[in-house]
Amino acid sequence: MKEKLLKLNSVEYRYDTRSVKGVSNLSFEVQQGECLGLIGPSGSGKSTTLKLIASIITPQKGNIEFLKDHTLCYVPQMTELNNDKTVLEILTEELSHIESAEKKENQARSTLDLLNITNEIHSKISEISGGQKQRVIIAKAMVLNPTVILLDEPFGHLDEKLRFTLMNELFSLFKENNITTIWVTHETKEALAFSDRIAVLNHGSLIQIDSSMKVYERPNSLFTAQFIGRTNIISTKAIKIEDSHIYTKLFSRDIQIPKPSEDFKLKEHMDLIVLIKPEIISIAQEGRFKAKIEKQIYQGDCFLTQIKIANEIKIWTYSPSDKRFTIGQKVAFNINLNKVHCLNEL
């Protein structure tokens, strides 16, 4: 069991009191080496948490609590770094309360070999590469040999390809050295592929904090439902219930699907909340439930597909890239009852 590092105790800070922007209310604790992920639209209050915790703000009220002794740094959305400065110039002046110049060199060496940098430290800053330069600016923060990194959306005007190149060596070497990570991303693929944990944020709100997994596969609220990745949303009515599983019809079909949690509050016949993920429908010939081709859209490693229900309800799956479907086309497809996940919001 991990210890906790840090609390946030019911703080609230409000940029204007007739605005929504800011956060209210906001509880949760972090672990020590755990890679936190805070993700939400925008305005949701992502950056307003990271500045709280970095203590650039204030709280209004409630409180932030360090439960260990910890050195942190503060990534900006944008950093500018001078062009006219060395690599080496840039870490040492990070580097001020060491006197020794050999020392200073001998850190920032060091923390630029851990980010494969280290052949660039002579060269000026207008010298190197985008990604080079994002590699500098962590290392900035990291030269101080932090315990704890925030990190406020720093990849967003790099490229895919070396986005991702870049955070999966990052994220990776923040692990490795125990560093404590929490990150703002507009990205939901990114914040689930590199978090232990996702907070979910809505109008300065926490809507949802959990493990990657459980914030994909099993949201709280039809809100995360709807932010994280592609979901169906049906609307139907409970039949029955029962200690694990829920009787409900879909589709014209009765199926049973599994009860989200011991204490979920339904009673027989109320509204209910279907949500599936497309990866969970399969297209099958001898498929349980009947459809018909609506629209395939191609996406490189497979088609997003569209198929029409005969009560004119419309979903997505996805079908192999080699299997292109006609317009119109009859079909059959199954779903993997046991993945569905479902509310009693509406």
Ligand code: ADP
The other form holds:
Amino acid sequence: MKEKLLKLNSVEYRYDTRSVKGVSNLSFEVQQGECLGLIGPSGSGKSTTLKLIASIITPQKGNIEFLKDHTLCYVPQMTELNNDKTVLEILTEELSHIESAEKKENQARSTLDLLNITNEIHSKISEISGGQKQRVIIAKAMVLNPTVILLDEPFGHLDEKLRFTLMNELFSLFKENNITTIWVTHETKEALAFSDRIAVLNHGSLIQIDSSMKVYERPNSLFTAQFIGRTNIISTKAIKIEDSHIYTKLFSRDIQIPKPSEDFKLKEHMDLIVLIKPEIISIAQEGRFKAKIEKQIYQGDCFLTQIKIANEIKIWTYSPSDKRFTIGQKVAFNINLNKVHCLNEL
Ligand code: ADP
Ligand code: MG
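Got the form predicted alone; any chance of the form predicted together with the ligand too?
After this comes the whole thing, all chains and molecules, with the earlier chain placed first.
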């Protein structure tokens, strides 16, 4: 069973008491060994949250409790390394509490081994590649054997492929060593791929915190739904509500979709927002719904295809990259109704 490591209780921090900039009423818990991703638009309070957890700044209201012994390392956004120093010098600077130079070097080496850059131990920062610099930045944090690591957009300036390789390697390393990771990224796909849970922030408030899959498939708000990826959003009305299902009309057809949760509040005839991810729509020979092809955008691995349903509603779906339609062509499509999500807010 996972143990609780950290608890934020109604934390508030404002950079300027007259403005709302910062974070407010922030409450969530982090389990030991978990990887929590923080996402949200620019200025939503991601870096502020990380600085609060790192004790760089102190809450003005509420508090942050660590429930277990820990050593924490914080890697700020835009960390730069001194170009004139060698990799070894960068790491040993962190080890001033160790006297013996030999011991320092051994500890540095073992960290560099983990991160596969031991070969560069005597290289100057100016002589190594962007990807290697990023490894050194992480090594600088890991050389102290932290149990908690906080990373603020750590891979921002690396190209996509390199970023993926490095993240894939690092997040496995953190897991193997039972390191609790809290990280900020603006790449939603990467947050989904590497985090156990995701916290979604907007204007300094926590909007949702759930498993990656839940945040993606069952967002709790229009904000999360729109932030997390491409979603078709359709307004309709509830017709009948049962224990586990909601009956409604979608594109003039009577349908039945799962009720998002037991306590989902909705009355008959009330407005309902239906969320349909492009990947649960499939254009097919035989289909329950009818549409016309509006647009196709080539994506390499598929087409992003826009279809137009009666009364001008346009929705996005994916279709195989070897199947190009003619614009205006009549098609039928199906929706995996079990995967349709809905919200009751407007
Ligand atoms: P994010 O990391 O999500 O982009 P931040 O946590 O950096 O957001 O910022 C949250 C809000 O606080 C923003 O409105 C930002 O402009 C403001 N802010 C951040 N740092 C400072 C600062 N040092 N002084 C004043 N305002 C700041
Ligand atoms: Mg930031």
